[in-house]
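One chain follows as structure tokens, the form predicted alone.
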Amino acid sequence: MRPFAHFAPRSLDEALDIFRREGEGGRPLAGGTDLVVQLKEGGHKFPYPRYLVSLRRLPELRALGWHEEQGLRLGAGLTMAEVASNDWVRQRYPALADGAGLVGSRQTMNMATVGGNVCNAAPSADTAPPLLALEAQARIVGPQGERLLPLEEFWLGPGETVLRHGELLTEFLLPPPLPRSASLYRRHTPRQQMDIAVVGVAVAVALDDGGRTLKKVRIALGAVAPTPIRARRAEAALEGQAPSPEAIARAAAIAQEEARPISDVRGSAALRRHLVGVMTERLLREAIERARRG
């Protein structure tokens, strides 16, 4: 590991001032569970940083609040353990609780942050498909001010995001869930614990008042494309339809077509595409049944 400067600001404004003052070559440091390993092993995809700016003391990144009309505010600096155990998240956004509860060991979950997991831009990130399926928006603050964008537009490729120099992801905004709705996230891994997803699938569904028609369907896939993606054609095939076994199977087959997996040491493209179909069908069935039960 080569030398670098380290700063520990106590406010968001102070952190932004450091990036302005120090110029290019800086990296934000949240939990460090990805970045520190990259620095030690030399596996980072960017030039080695001149300095790191710790985000752990910034209260602005610790927001966590629920409003019936506005939904959930989720600070990017919250740890996986905090997200997975929060009652608002568990009761109203269970897919996100599922994903956050799978990130590494207990020690990792107490260090890793939801913002860091998203900013690392790994296609296999476990919180990415749930946040996509739950239609999260990302709030970004930087030298040019503040911007809000759908999370789907946040990733550009593996390890690449829309963040410019000096910009920080501060929080996620999730709309309130509809009545008679449910969400789930599952992943397939060779090992049961402490592994990286070969395929990750998140679904969020809402039924109409009579419970006979799918009012809303969201399907998000991880580890099967350069970035986490929405299976929009599969969603459209189900919305407005009765949730029959045939309709669900048809949507799962379309999700398979929308996946763009590669073959690597963790699994072949054919295996990943097969898993997308199997997992999407299973999760849709389970989510629909949960939505029916209210």
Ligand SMILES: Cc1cc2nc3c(=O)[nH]c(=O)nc-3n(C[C@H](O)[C@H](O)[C@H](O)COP(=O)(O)OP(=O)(O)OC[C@H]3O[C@@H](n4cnc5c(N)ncnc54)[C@H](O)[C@@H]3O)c2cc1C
Given for the second form:
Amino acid sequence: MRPFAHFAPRSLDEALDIFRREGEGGRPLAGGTDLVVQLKEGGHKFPYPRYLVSLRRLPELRALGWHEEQGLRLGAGLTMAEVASNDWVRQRYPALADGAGLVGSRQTMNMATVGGNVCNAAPSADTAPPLLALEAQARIVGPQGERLLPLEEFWLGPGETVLRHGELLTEFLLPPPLPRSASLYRRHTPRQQMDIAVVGVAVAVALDDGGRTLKKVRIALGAVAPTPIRARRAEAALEGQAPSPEAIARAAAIAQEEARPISDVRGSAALRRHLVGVMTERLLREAIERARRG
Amino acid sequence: MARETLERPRFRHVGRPVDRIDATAKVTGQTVYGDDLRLPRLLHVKLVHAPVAHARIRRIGASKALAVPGVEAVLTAADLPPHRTNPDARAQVLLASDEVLFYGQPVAAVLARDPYTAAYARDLVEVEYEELPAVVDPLEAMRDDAPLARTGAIRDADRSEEQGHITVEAQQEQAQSHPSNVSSSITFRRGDVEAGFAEADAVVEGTWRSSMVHQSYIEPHVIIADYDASGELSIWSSTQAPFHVRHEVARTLGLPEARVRVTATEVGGGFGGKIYLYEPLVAALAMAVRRPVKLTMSRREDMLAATPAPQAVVQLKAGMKADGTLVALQARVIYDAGAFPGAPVLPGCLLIGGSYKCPNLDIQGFEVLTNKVSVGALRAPGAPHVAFALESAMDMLAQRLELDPLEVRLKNAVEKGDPLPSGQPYPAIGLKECLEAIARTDIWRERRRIRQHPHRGVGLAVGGWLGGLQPASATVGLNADGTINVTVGAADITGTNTSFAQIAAEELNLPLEMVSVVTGDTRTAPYAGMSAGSKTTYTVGRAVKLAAEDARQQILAIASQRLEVPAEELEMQDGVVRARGQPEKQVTFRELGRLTTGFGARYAPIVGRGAITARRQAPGFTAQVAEVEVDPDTGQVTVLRYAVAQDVGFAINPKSVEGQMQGGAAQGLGIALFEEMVYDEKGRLLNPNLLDYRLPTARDVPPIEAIIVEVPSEEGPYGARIVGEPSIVPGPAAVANAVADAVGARVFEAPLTPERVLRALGKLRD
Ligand SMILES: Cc1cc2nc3c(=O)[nH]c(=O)nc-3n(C[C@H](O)[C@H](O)[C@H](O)COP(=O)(O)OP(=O)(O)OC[C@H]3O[C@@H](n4cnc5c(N)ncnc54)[C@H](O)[C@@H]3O)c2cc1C
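Let me have the form predicted in complex with this ligand next, following on from the form predicted alone.
And the full complex, kicking off with our chain again.
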């Protein structure tokens, strides 16, 4: 680790001011569970920062509110422990609770934030597929003001996002779930815990009023492409269909084709592609079953 | 905890479960480890690790690193004080001087006022390398046209670490005449193996691969060295082998052993990986800069450049008659030593041919050099690799002949008098007793019901370890207040000092609280061998027992004079010596303490002395059984239940014995399912961290039933035999056999990752 300056602002405005004043070479620091490890061991995609700006005291990053029409506001600075234990999240966005509840150990979950997970832009980030499947939008605030972006457009590649210098991800907006819907996230890891997803799959499904056809299907995949991705063709193949085992198997096979995995120390491309099929099929079945039960 | 005991005299302390004396300090975080130590004027060292597996060093540029404020020195091999180097011994190549032999090999040392500055400046040291072709795979390395892993043949291999773990007589052939990556080989033959196969009703064969794994002690290596103005060298190291460190450091640096003091700091896990490695280097640095120097390795550095356990390839062919008699074993056992010799070929060959009675053997072992980090010992070094092959083959044979796998093992299990492949006969051993104990476990008895579940199965495997032999000594002293001090020279890595307290308290018939055991440094403690090879209680325990008996005689002699009663008529209990039948005639230890230590004391101090040499092994065997569930679509293996039966001779402290059995079994499950150091084709380690090098977590290891079996050894204290190592051995084989039982697929490569299981099931297309 090399020397750097550390700022601990108390408001979003103050944080943005620091970035403006100090100029290039700054980096936001949330829980530090990715960033500090990278500064110690290498592996960051940006130049070694000259200064860090802690986000831990910014009230603006801790929003948490539920609205019948607008859905959920979820501050980027909330920790995994806070997200995983929140009742709104658990009841209405269970896939997100699943993802947040898997990150590292208790200690990791008490430090790691959802915003950090998304901004670190690892293809394997465990809250990314759930947020994609739940159609989250990201609010970005920076020197040029504010913008709202579908999360799918947020990542550019491993470790790379659309964020420019001095911009912060402040919160996520998740639309309210449809009636008769369910969502789930699972990952495959060799170990039971303290591991990184070899493959992560999130699905969100909604049945029509009669419960006979699938009104909406969202499938998101982690660790099988340079960024977390939606399996849009697989979704389209199922939407409007009756959830028969054949239709589900077909969608899973399409999702396999949509995956663009690589081989690395955590698993071969063949393994990853295989698992996308197995897991997508299993998750769709389970989610449809849950949506039926209501 | 269950216990299978033959017969047992009544003892007051030994044989009873007690908490480790140091447990409270450890679990409350108060124990002082090497990294906690500070010395005035201390410098911290960070090593520059080569980023290439095989290269010639062209130039090392230190100016940028030296310009960092707080950096005191950047030293290369040329800057070290004169010392003995041996290109064939890893620890005697202090820094690579010309040829880099593995990815991560230290080429320079940066010394700074704090470790952060040293690490920062380390990255500024500029080293120019001329890359040479690297050999990474041991089978490739054995080919005639393979590039050589190093220039120059092996002449003077250092096998002390292996000998510390297993001490047997057998000739290992050094490298051949023509240049080759095979640095040594060994052959054992018995009977006529071809005739054996001809006679067999079933023959199976296969090639089993085990991955390179790391000891993964919680505490990476920590060493401090200080060379003072009077020429005294002091070393604090988290070593399992202080006297060995002293010997090697003194030899390397040309100092008399009398002037080298090695203190074994609390060992935060060793498992064979903390014998000696960087002590000569850190001592040389301290001598060069005339200031104390501390090396604390990070996890990454430790994984790159300590001494993990080897990769192995075992080709095995085995033949059995229809009645279950094993008639022929033919094996080619290949261990990848990494860049320096020191792989456990000998124990591997002895155990693959020495676990079952077999009239016809043909066993060849090879040690192969590659451009990977050189290997060291890990709990029963070499044994899990061969057990994986042998125990898988035993199950395959039993299946082919429709025999019960436990019965087949019982029928062929080695017993007292049976020869090892070297011809040496076994002393009393308890392999059969372990199998009988496993036959009585719930898992084994319920196996037919378990198998009805489509994806569950039960697997059995056995394993053993022969053990190391080194002399040992101990002293037992009586203090002025009547309490007792036991002094030993063995590092306590498994709770041995607690067992020594039990032994001394037993012999002197005292409450345990009156006895204190200390591991002294090499200038004050009586000699002991390394705490490795499972021999510490077996050897040092005997010395403590003798020392306590000696102290007892001295105490009785003085008491006899004081009480005017013959020593034979005295009895000793709870710190009081009294005449049998005359309770008023008594003298306390406290009085004796004063009489032997006070001003103008009448008697000389009481110092019991125990010194032994150990020449006879007391091998330990274990049988283990696993119940697993396999997800046939993801390849995930979950171990649901596990049981370990192990012959420990006599469990002096059943609690720590049980801990050793469970800890070793958990490590066995780790290497069975998760652990693997992955190198790329250029010899670069891809997972030098505990995220991608997966140790089992608490949730990956089921409760482990430990069944203590006690077949007394011939020489050990109270019949104790080796304990620490055997429990790691059968894990990979037991799991592979259980997976085969569950889903019918046999996996030939450990760890049994989801990917390998899916491939064995034929479910992965490329
Ligand atoms: C032991 C351990 C286990 C782990 N296990 C998992 C796991 O199971 N699953 C998983 O997905 N991850 C895991 N991780 C990775 C990490 O914990 C998560 O990615 C975590 O969510 C990162 O959040 P953080 O708040 O710590 O981010 P930080 O490390 O503080 O930041 C991460 C990156 O995002 C940037 N950043 C953070 N917040 C913002 C913001 N609001 N606006 C703009 N940029 C921002 C930072 O500059 C930095 O580049 C693990 C890490 C550790 C150390």
